[in-house]
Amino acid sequence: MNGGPVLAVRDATRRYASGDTVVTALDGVSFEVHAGELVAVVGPSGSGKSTLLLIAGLLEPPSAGDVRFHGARVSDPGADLDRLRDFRRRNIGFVFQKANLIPFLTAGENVALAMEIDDVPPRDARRHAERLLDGLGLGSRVGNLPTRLSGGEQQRVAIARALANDPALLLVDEPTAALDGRRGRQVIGLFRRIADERGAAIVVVTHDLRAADHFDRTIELIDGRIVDERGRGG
């Protein structure tokens, strides 16, 4: 990949207190993701995948180690929460297992809201939302409420919402868990296209490797440590 990484996690450790014991969810994990790269993070339940995503997305600070964005350190346990929130909104898109759409807003309004929160004028936000949804094959569904969309369509609306502010980094948690094999592969293929066409760096936590050929690299976690990292076809 050209240039430095968009995201670099360095020696990240995360410990939690549980009664009188300390649980280590991550143990010295280091990895990076470049622009246009699609990376899968896999491993059994409890391996630290979700914790890694929270730390990479600046939703939790590491107990040790750091997170860098375009080379600048952005993780800090004492960071101002408003500053972190603004940074995430402008630079990081999140897609979770559940679409979490606002039920009383249409598909277009759900996507536009992400931009209006960032002070984009409503008319411009709505137009951009329509373009995003059209690009994801939902041009005819802009005015539909979530209840009038299939599970796969709801997930694509959530992806459009995550792309609304053109983030350099997209973090995705189990996007195919509620989808059948065909739709799941279509969603992963969609992330492949987003990485290629928009140059976004994308990290996908997944149990589903039926679309493994779409990923540039696969990182395997067990007990909070990286035990394997392989490239496409490896």
Contents of the next structure:
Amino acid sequence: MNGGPVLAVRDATRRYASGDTVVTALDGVSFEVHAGELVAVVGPSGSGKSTLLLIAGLLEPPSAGDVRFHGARVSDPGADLDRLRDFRRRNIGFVFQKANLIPFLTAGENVALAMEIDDVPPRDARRHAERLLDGLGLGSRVGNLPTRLSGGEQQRVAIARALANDPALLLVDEPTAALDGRRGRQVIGLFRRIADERGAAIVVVTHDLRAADHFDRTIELIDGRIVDERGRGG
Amino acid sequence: MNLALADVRHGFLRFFLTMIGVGFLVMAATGMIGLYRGIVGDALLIVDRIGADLWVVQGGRAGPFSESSAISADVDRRCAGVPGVGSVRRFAQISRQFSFEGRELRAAITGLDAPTDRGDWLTLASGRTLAAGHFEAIADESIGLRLGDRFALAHDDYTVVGTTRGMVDASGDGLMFLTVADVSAIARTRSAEEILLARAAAGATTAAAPTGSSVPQDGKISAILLTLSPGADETEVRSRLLAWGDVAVLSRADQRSLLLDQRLWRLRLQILAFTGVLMVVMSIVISLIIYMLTLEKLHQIAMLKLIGARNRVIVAMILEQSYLIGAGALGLGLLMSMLVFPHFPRRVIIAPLDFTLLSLVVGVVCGLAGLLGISRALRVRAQEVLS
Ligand SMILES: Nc1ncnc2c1ncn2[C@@H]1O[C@H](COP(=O)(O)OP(=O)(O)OP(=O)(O)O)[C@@H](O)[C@H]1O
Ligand SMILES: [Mg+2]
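Mind sharing the form predicted in complex with its partner chain? What's above is the form predicted on its own.
So here's everything in the complex, that chain up top.
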């Protein structure tokens, strides 16, 4: 790995046509995230935070600008994102407010699935999944179906799944919205640990700045523009 | 891990009920096809088993199954004199209703020309073939008589000396075999009512024969069954018989085609049409079920795409589930068919080839339905997970 940023978004603009009007959800946003960095994206509702994650996560192409990974351009307005699925599988992990676990698979299977679809042999996938869940304090929950887990536990299974293929970048949207304050702080603390121990670059969209001290940087969006970018404690 | 199986295991009861539902459709289709086979098989039973090369029947008639036929009493002796004729048997068949132990029973009473033909070509379920010249019967179990039963028919009492299983005529009446002499006797007896009506008719018109038929009715023999001696020329025998001018000659193939293409034609067409309708219904139901199962999983499918699953994973999940339902339905349908149809009043033949073809149809339907689901699934965008 070189010393450059894992993720670099350059002048990203995203417009949505809704009826006759055009909504500019993102308006020339540029930022970088380095390995081991935990970055918060904050801003009022509708300011474009989720849109930013979709574009950084290669789920939507920008209307203008581009997205680079380790310096290589992977997404621009002409990109065919369906063909970036392989890239996504190996390099990006996603965690959302809702855990979105597959309801008919156990916690262990949900995590192992992420590896099996990347051609990891089932036994290895299974073992690694158990290790990951164990590391997140869910060692005894491996065989449980999602409906048997609490919201926080489901969220941690989703985090384990996102980590399964050891991605360089983790994109997280409102992970604490459904959790109470203490658990919310714990989850942010978990991301801090993941960034430190695995060297992953992590972008967390959040409303909740009670855990602000965990973040290396905070980016504030308003109306699709970055209005403020602060370092830790700044 | 197998996603399709995991889903089935998770919602097993639901899948099982779905399979039972589709299984009932499979069973209905199996039943329709089996009913068709049964009707054809029943209709051809006598023609195929009785072992006659030629049927000599009333002139100008396609008897004795498609049209009624009555021939004069001496035709059998005349036939025996024709070179190339091996064996000669008289044949008669009449439908009768009679009461036994307070029940009304129906039988297609068929004459065996004893002692030449004692019924040795029948597959007996119990008892023996006809031994005496009179008052013995071999009855099919479907009539409702059992071995040893004594019942009254016309003016005489008959004893069941043997039984068969599943031998019925084209309309489903169980076959009962008596000597041809007994059948003639039964045919000749008419109710008092019939006699009165016949007299009235004779009085009203100036018709010569009291029965209203120009053909001698004394024997009530409807056909003569011939076998050809080895090396005999069928065309020659045929032309000699036809030269008499009062008979028609039908081969076994003629009889088969008369039964299938004339007498049962509409019924066959009807059953086949129903089978077609059923297949269409089955296809629509299977397609809908599989499509709904896919729609239900769109969120999970979007999630799979989000975490980068290849299309192959999604396609396999949908197709495997589709085929699981198809295979389960076929298995359950076959099982239910085998349990239920033997209790149906008419024979339902579950032929391995027919069921294989039905399975192929179900397979194709499952495949197409799966493709329909797949085409929808592949249009899902990963970001729909977030909505
Ligand atoms: N698919 C879309 N079509 C049309 N407009 C959209 C679409 N997605 C987002 N928008 C609009 O873009 C703007 C930014 O939306 P976005 O979801 O990024 O906001 P957000 O900051 O995540 O808000 P929240 O905090 O409520 O989640 C909003 O005005 C939204 O209505
Ligand atoms: Mg949002």
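Think of the rigid core as the biggest set of C-alphas that the two forms share within 1.5 Å after superposition. It should be emphasised that the depicted structure is a prediction, and the values quoted were computed from it without experimental measurement. Positions refer to the first chain, counted from 1.
Asks: So, superposing on the core, is the move of residue 83 at the CA at least 2 angstroms between these two forms?
Replies: Comparing the forms between these two forms, which are aligned on their rigid core, residue 83 does shift its C-alpha by 2 Å or more.
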